[in-house]
Structure formats: structure tokens, C-alpha cells
Amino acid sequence: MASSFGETDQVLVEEKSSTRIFTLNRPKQLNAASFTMVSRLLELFLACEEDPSVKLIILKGKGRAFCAGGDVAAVVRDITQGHWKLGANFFRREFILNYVMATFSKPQVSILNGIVMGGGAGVSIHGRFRVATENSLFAMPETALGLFPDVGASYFLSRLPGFFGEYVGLIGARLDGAEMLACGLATHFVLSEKLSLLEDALCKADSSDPAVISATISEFSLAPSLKEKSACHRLNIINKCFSRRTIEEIILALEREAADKEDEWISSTIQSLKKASPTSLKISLRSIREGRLQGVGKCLVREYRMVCNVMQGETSKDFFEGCRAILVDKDKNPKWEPSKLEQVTEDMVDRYFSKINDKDWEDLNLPRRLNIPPHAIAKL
């Protein structure tokens, strides 16, 4: 028998035999992850892990978004009204949820039928199965906000083919469902009209065996064609340019390519890099590069240090300016400071990766995890 909580709840819960279906329920805010939503999800996941009757979790969003990201406007409001540590509370809870999902002992199927950005990637990409549709739209747009790809993105972006993760993370590239499948962000592609049938089949399967769940999803899956102008066709040039050591060298490599031939894709890629926060670009590149050699836990601990330094605003206040320009005033004309890449020194970048100089501050303390499944052990 199915049961659900009231419409006012930010996460709706349904019980169908051994399956729990969680629906993110802030459709007017494109299911932006608030502190309340993140806290509720963490509570639900931990409870399901302890409950032997639960075999599978399905996570989806209400309306046209899965989840458009963390509610950073609320975080900035909290910081400006009080102290940056109020914002740190949100990110601490969010990153712990990401870690629990990455090491979860039972399969999670995320139905990505709509917008999946920022924090929305954090609550889905770490899970075992990610189902894209023709409505999926993925992006990590943080460098345009004066932030950096967080929620463990330095782990999952750095594991995309070649240097595709650097491309996606630095320019905030938008990917559709076919591209998500092609690069590995999604594990399956199912047409949206078949999602309710898929959900029913997963509930009827009554299994926590990943092979059974994968086979069940595959019954409804298809192999979509990439669009002619897809960035997935550009892996050679992406690898050639985005493998460079610095942001300046990446832009120079792209400009050399542009000089050889007129190419709209190269031009728009260069423009995206030049419009982003110079500080964000430099810390994002270093973060993704470090992520290539670290497990998901270490990535989250490092990203928590970074986000606390961003919110403290001692090296740069670009996060507040980006939120003002993109989310509050919406003039889309942020005034970055420093405004040029060459003004962002190595010493400034180093500060974002250092512990906060505050006696009350602590590094992210990740919970001890038991019964970690084999596929998740590889992430550590």
C-alpha cells in the first residue's frame, strides 16, 4: 500500500513494498535543496539503511526539475544577516548527505527527468543508478556564480572521459540526457513517457541486487543519438586544450584553435571562460585535478574547506557578487575582484585549500560507514 506525507513537506515519501520513493517537493523553486530538504533526505537515507525491509530507494523531483541546485540565495541571505558559519552548516549537512549516498549499502535510482544542476548532481550522481530522459539538463554552473563545482564534483567530474570533466566544470557546460549517458554521468536513458512503468517494474522486482535493478531499467532503456553539435563529438579538442596546466594555458590553446578555423563552439567556450570569476576558475581547476587522485571522502573534506574560505570572503567576495548578479538583481553583469586571471596568484589559490584560521572551526567530519558495497569501496 502506498502512503505519502502532506504536500507541504519538502520531501514526499511513498512506501511501495520494499521500495521507498522520495520526491523532492519545491517545484516553484525548481526543487532547490534547502537546509530543511537536505536534513530530511539525510534522515530518510539513514533510516532506510537501518530498516531491513527496505531494498531500494527511488529519488525524483516534482515538476520540471529534478533539483536545480543548492538554495545558495538562502545561504547568502543567512551569511549577510548573521555570519558565514550559518552557511557552513548548510554545506556541512549537504556534503555529509553526498557521502552517505556515495557509500550507501542499498541501491539508489535517481530519475533525472528535468534540470539537474549543482547540488542536484550531488544528491544523484553519487548514487548507483542515474536515469536520464529527453528532458534532462545537467550543468555545474558554479564558476559563473563565484563558487566552484562542489558536492563531490571534484570526484565525479575528474572521472569523466579524458578532460571532459574540466570542460564541464570550468565553463558550466549544459548537457542533455544523451550527453549525460555518453560521458557516464547517467547510467541509463529512458523516455519520460515510460517512467511510471519503470517505477512500477522496480517496485515489483522487490530486489536490492544491482544486477536485477540494472536489468529492470535496461528493459525500458534506449540508446539515444547525440546531436550533431554535441560537445561529446569534440573530445579530441577538449582533451588537447583542457589538459593544460593552467587556466591561462587552456584559454591560449583554445584561441590557437580558433585562429586556425572559424568555429562557433570554440568561440563560445572561450567566452564562457572569460565571463566566469577568475578566482573561481583557478580554484576549480586545481580542485578537479586534485580530485583525480583522491577518494570521494577526501574530495568532500577538501571542498568543505574551500567553500568555508569562499563564504568567509577574505581572499575574494566573488560568491556574493555572483549571487547578486545572477540570482538577486539578475543583471547578469558581475564585477569580479580580482577581475583578471593574472591577478589571482598561487598564494591566493593556496588559501582556499587551507584550514580556516578560527578556533571554533572544524574540518568536515564524515560519519563512519559500515556495510559499504564493493562498488562504493572503490570510491574511497
Given for the second form:
Amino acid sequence: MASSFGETDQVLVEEKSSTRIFTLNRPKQLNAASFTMVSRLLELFLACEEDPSVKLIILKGKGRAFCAGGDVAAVVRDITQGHWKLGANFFRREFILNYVMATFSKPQVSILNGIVMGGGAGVSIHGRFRVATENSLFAMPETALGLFPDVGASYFLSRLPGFFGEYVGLIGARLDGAEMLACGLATHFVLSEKLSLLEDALCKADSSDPAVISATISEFSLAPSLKEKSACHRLNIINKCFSRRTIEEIILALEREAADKEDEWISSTIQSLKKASPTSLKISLRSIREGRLQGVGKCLVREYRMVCNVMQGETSKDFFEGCRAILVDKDKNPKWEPSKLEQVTEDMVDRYFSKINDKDWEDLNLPRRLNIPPHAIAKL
Amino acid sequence: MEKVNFRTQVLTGHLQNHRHATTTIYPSPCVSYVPPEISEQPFSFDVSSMRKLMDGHNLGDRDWLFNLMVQSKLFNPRLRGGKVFVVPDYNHSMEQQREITMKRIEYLLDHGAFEGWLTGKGPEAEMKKFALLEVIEIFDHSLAIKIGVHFFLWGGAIQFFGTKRHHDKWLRATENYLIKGCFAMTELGHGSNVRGIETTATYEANTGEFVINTPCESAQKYWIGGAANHATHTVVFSQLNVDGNNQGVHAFITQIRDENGNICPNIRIADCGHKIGLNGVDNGRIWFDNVRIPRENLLNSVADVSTDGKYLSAIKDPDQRFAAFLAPLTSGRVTIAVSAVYSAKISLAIAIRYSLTRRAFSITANGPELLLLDYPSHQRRLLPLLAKTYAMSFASNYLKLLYIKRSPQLIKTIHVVSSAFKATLTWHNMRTLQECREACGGQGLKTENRIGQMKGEYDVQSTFEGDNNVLMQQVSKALLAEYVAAKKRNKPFKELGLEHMNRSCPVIPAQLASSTLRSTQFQNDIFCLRERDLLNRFAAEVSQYQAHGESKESAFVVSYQVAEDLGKAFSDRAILQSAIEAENNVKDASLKNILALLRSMYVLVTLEEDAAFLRYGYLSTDNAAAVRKEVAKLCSEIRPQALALVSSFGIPDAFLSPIAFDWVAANSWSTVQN
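The block above covers the form predicted on its own; next, return the form predicted in complex with its partner chain.
First the chain shown before, then all remaining chains and molecules of the complex.
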């Protein structure tokens, strides 16, 4: 459990009695999860599991972000300079970390005081406790990037109330701390000014008992009110529209609602859907729908297949186009191909869920996890 | 103290068996639950590919409907051991079950689940409808039956017995539940023998109306699903009288309730009451007191009555007319056969998962208790049923496809195959449910664990849409007719899969080695041999009775023993052939391997269980012993794949039950307190 040296200072480690505090430390990159960071976290988590003196892990971010996502730009660079399999290495390590966190034997408290996007959600939402603050900003923006909500999102989004998960995952909707708490992405809401007190209290609690930890956090928690325009007030319409069988039907249902009444929220929702990659939308919807019926392990295995197919780019190269338009050239004007929903056939969607036809390729090999706590057993 | 030490040692044994981690922060319960996903070997084949093969079609539609149910409070989600399960509350009263069933239908309707069920055209629409109904069945049989009556029986009658004027008026209205239909065929005095029903429909030329009447108590319509509470319309089957002549059974549309749910004049309805299962379906009884309906309400695809009271039909022979009339109703038998297989899958998935986590007795001093499925006897109870369920799953897929491509030439085949499979698969399901219930011990008795309850819910399958025994007799009769026709014309067999009769009689080796027992050639041969020999015997016996002056009908009645054996032989052979075909179409070697094991198990356990093989000498006693030995061997070979095999059923966790998962957590004291 040595603390920082060399590359590993992408994660800062503090030991306070039986608590380990890990701080994601790439503030300039909004703590984007690099291969190094993900590897280091995995190493740290596995070590903590073996170490009987550790009872609790706190995960937080340095600066104004918790973690803005996987370092996708670096992945794309690796792929374009080398081979898509370099990208696969990153996602494999990241998904295994997600799985280890989801099945971790000791409680993880994530302090989400800032941006939590994509891969950032992956390293926090799977943990037992997620503390949102007034600075929290959550989104799974992958469909706008030509990707799909990964890092086990098909597991946790699909378990949000009703069809809110489809809404969040397809639209890339931004949620604040109050909304995260309302829909269950966060377990607690604490004002940022109380965070250091909370940290001290958790260390002092010196416990692995989820009930004790929950009670400790609750002492600092409050019930924030949802903003008037929150999507959480729109559950009825979200359930009605986002429960439809296909993306086309979802859009149609939204348009029918829009025809009934002038509503800015509906029209911006439709706009987001129309701007996203058609391929991404279709594979994302199917992934969430399958994920709702599967355990977290199966979800990650499926998502790994999907992400490999995305990177291989045989059906569509939207991921590269999306990264170009949003992250590299920043013209925010991606040219999706296929450009229309109806051009993305069932067969094309099927391909993303199939094994890669390459004798060196393997499905995600999840580590055999022993000593899983009861609440995590239910996630298998 | 000695006892305590012993117990400690046993517990240590358990822990060492499974837990290598150095820390245990959760108090270790006396008997710990270890998820089979962790304790079992990694899967040797891809379960999602296997699921694709088994479900066969419309996987995305299926998942969507599972999603719709899981996300709605109407489907009674309950948290057990950290997981959500959706299962109806069978502790509800009959009235509550009926009410919630209707609410669930409305929810599915509002979410577009029934779009295209009657207005959609072509094989794709039909396959989608089948797939969605299968998913609904996985949740609850009552819900599926209530929907099935409305769409497949009432809707099917309009579609198949009606003509354009009926289609235009009723199909869309039915699909949108603007009206609720039921199907009044069975009477108190007549069930499987539809031609004997006593309700009458008399045409009155002066008013241009039919008068529907229930002439006696035994003519009351009985078991009419939907009639007791909700249905507004019915198709009523009656003896048609035109001009003093009885023209046989015909179907008529009659309104029985108004839009406010009030029972119409001259209709009397009573409840069938509480049943051993399916209490979510409001079965009722109907009496018609000279109810007048317009002439147009006769469903006239096969026969019509003109305004001036002339009976018109293109089919002159009343037997053929009746057969043509009822042919489309095979869809009911198809869906029943398919749903029986899904029911068996649910119970096996639960019982096998439980047997991979529940232990009982240690067989070594101080050793850990053994997992249930590590007992060869427990394997022998469940794994052959698993293999049969696989074979029958392929058979039901074959049946669906056969039905979809129906044509006048295929009517006979569809009738025979659907009758045989409906009977065989539903009997298999009931047997499987009972075995699985027992295999789960006391836990199988809790309705939240589904299996025990399902025995009551599915028992009706051996009776409705044709009593199983009657259907099997019809199969034998049809085979005999084929036999007589072929012999008379001296032509080869070319239907009902009897082509093997044209070849020379297969020879079974005197000594059966393991490799022979597992070969498709031998398996095919012995099933064909049995069918061929029994058909010859049946023909000989019937003709012998006839030679002694018995009528054909009474000859059939007394030859019931061979008839029964023959029906089974036909059914088993047809199931095997569909399993072989499915296996042949698979390219992936790992799937092929496991399918071959299952196929061998299916055949060998049939050889072991069906006394006909010894009775008629297809197997010597030595070979029967070899078969028995091989079954045990196959059990141990299938055992490591058991989890993967039930995981391939495509039934989401939420539709299984608490004992299939962490049953210790699901039953912990903390769950009592909450």
C-alpha cells in the first residue's frame, strides 16, 4: 500500500485509521480515467480487499470534477496510431475495475462533488454509497460521442425507476445532485461545505458495517428539493415514451406528446435524440433492455463485446467521428454514418452483440470473486 | 462439547471448500449461500447463442416485454435477498386476481404490446405474437389465458370463421379492447366431443334472424373464459337448424354485455367459481334464452344461410365441413404446447439452481455436506427432464413453424403433430413440475417459489383444447388411416413423417456399446422401429376385430392399449427428429457437443422409461441394462453443464424465484423486520 510515486500519483492515497481515501488526481483533465489511473485503482482495490486492516474506502476527485469519464481521446489516439486492440486493453481493465467495485467486500463511499460522467459513473455508482452535492453534475453522454453507455451502465441505468434509465442513457441527460438522489443514482446528498467533516466522521466510525456508514453519512445529509424543470417531475411522460419498443417509436411517441402541447423539455429531448448517433441510439437501447434482465457481470461481458465492435469499426465508425467532432476538432458537428435511424438494420445492431471474429480475441474474462457480500451477490 | 467440535469442523469444511479470501467481514451464517455462478465451472458454451437457438425468434421483442413487466408496480415486484422478483400474489382472492389480471392487460395494451396481433399480416406478425404471448405466460398463466381467449379464440374465430364483413367490424376493435371477446364452445354435457353440443341456432326467414337457445341444463356453456366478469361478446357454437334441418355445428357472434358491463336481455351468466388454478381467469357459464341475432352474425367462411333461408356450403360432406371448420383452432394447441415447455423451463431453472446451492448430509466423516446436484440420484431426477425439455423446446419451435406455413395440404399434418405435441409436452410439464417441486423440498411449497403453484396453474393444459387422451387416440387413428390408404393403393408413405416405413425394417445390434447408444443412427432406428411395429400391430388388431364383425369405431375403442403406445411412439419420434434437425443446423462445436449429449439423454431415458421397448422386444433385457447404465453416465456428463443449460432458457432472474438465488438472505431475520 505504498502511496504515490511516479505514474501512480494519478491516484492519491491517504490512510486514516481503517479508512483508505483515494483521490483521482488529474484535475486539468477533469480526472479523466486513463489506463494508468484505472490500473492503479484496480490494484489499490484488490490490495484493500486482502488487507484486513482496511474497513472502508472513500473515493473522490481533485478539483471541480469527480471524474469526467474515461480518457477516450487517448484511447482513440492509441487506436488510430496502432490497433483497436490497444483500446480493448483499456476497456478490459476499466470494466474489470467496475466489476470488482460492484462485488467489493468492503463499503465504498464515493464523494461526487462535481462532474461525474461516463467512466466516472463506472467507478462510483457500482459502489455501495454515492454522496451527491450541490456541485454534482451527472451524465452518460456516450450516444453523442458515437459510443454507448458502458462501464456497466446497462446494469445501473436499467434499474432506475420506470424508464428513466432509457431517458438518461439515450439523451445523455444532465442530472444535478438532487436529481441523482431522487432517481437513486446517489444514496445521499451532502452540502460540499460539510464534506471534510463527513470524511472525518467516516474515518472515526472505524466500521465496515453498511448500516453504521449509512447512518454516519445521514447525519450530514439533507433532502434537497428538485428544481422546477427537473426531468424527475416528468416521470409519467418519460415512462410513456421511453418504454416504447424501438428508438423510432420513442421519437414518435415524444412527437405525439409535443403535438398535444408546446413544451420546451419535450422538444429539446427530441433534439438530443436527433443529434445523437443513430447506431449508438439503437445499440444503447438494446443494451439497456438486455441489461435490465441480467446481472452486472453479464452486462459488462456484453458491453465489452459491444465496445470491441465499436472500436473495430466494421459496422460504423461513428465513435471516431464523434471523438473528432466533440473532443478533437470540437466543431460539435459529427457526420454520422449511417445517418438515419432506418438505415441501421436489426442485423447491424446484432453484430455489436456478437463475438469478435478474431481468433486472438476473447470475451471479457471476469475475475472469480470470492467472499462477496450478500447485497452484491444479488447483482450477479 | 464433542458435538460442538464436530459442528465446527463441518463448518470449517464448508468454508474451506468455497472461501479462500483472508477476510470475512460479514458474519458467516451457519450455512452460507455461495452463488452457483461462483462455485460452478465456467460455461463451456455461449449461453446467449444457446438462448437464441431455444427461443428461436423475436428476442428483442421478448426482452422488451420482460422490461415492461419488471418496471411496473402492477406486476407485483417484491424484493427478496436483494433481488426483485415479479410473481403474481396467489394469496389474493379470486376476485382480486381477476381484477389485477384485467389491469395488467390494460397496462400492456396502453404500452402497445398487442399492436398488430389481429391487424398485422404475415408470418412475422404471427411469430411476434407467439413470442410475446410466451413471455406473458412466463409471468402468469392466467394473464396469458385471458389474453389468449380474447385474441386467439375470439379473435381467431373472427379471423378464420368470419369473412370480410366480420373482419372489418371486429378485428381492430378487438385489438384495441373496445370490445372483450370470449369463446362459447364447451358445454356442461359436451367438451372434447364438440359435435355433440346441444345449443341451437334456428333461422327465421321472416325476421332474417337466428334464435340462439339453450334447450336444457346440459347445454349451458361452461368454462367460458372471460364470461363471468368482463366479456362483452362471444362466439357461440350451436347446432344450426334451417328449415327444420340440422346442418351441424356453426359459430355465431352474440353480444352478452352492454358497454357498461350489464348482462344483455335473455342472457344468463353464472360464475364457474374458485378453481385449483387460473383464478385470474373469470370462467363463466352462459344460458341463452331465445336470443335473437341478425343473420350477418353467422361466421360464414365455410357455410352461409341466405336471406330466404337456404343453407349454402361449398363443402358437401358434413365430416369434412366440420374438419375444415375447426382446423384453424390448432393455434390454441400450438400455444399450449409451447407454453408447457416454458413452464417446464421455469421449474427446472429454479430446481437446478437450488440444487447447486443447497446441501444435505455429508458422506464422509466430518466432511462438508453434499450439494444436492452432486448426488447421482438427484441428477437422475432432474437432468433427464432437462434433456427432454430441450428436445421438446425444439419440437415446439418446429410446431410453430409448421403452423405458420399452414396450407390446405398441411392441415392433416398440423392437426396430428399439434395434437401429439400438445398432449406429450403438457404431460411432460406436469411431471416436471411435480419432480421439481419435490426436488426443492419444503421451499417448493411456497407460492413465491412458483413451482408448486404452477402445478395448479398448468394442470388444465392436459384438458383444454382437447383432452390429452382423446388427442392421442386421434393421432393413432390418423396414423392408421394413412397406413390403410398406403397399403390399399400400394403407394409409399409420404406424410406424417412415416417415410421411414418405406425403407427396410431397421436392425438393432444385439449388443449395444456406449458409442452405438449415443449415435443418431441407432437412436433414429429404434424410435422408427417402435413406431413401425406398433402401427403394424395396431392395424392388425383393428382389422382382426373388424373381421369378427366389430365396427371400426368399436374396434378402436377396444384396441386402446396399442393405440396409446403408438401415439407415444409417433410423438417421441417426431420430437427426436426436430431435435436432430436443430442440432444439425448448429455450426458452433461447443453447442453441438452439448446438444448431442442432451439428445442422447432424451432418447436413452425414453428407452429406459417406456415399457414398450421391453414389452415388444425392441430391446433385450441386456440392452435395457446397458441403456440404464448409459443414462447414469450421461447424468454425470451433463451435471457440470447444468447451470449453463438452465441459464440458456432466457428466463430473466426476476421471473424465477427467491430459492433460485440467495435463499439465505431472502429468509434472514432482517427481512422479517422490514
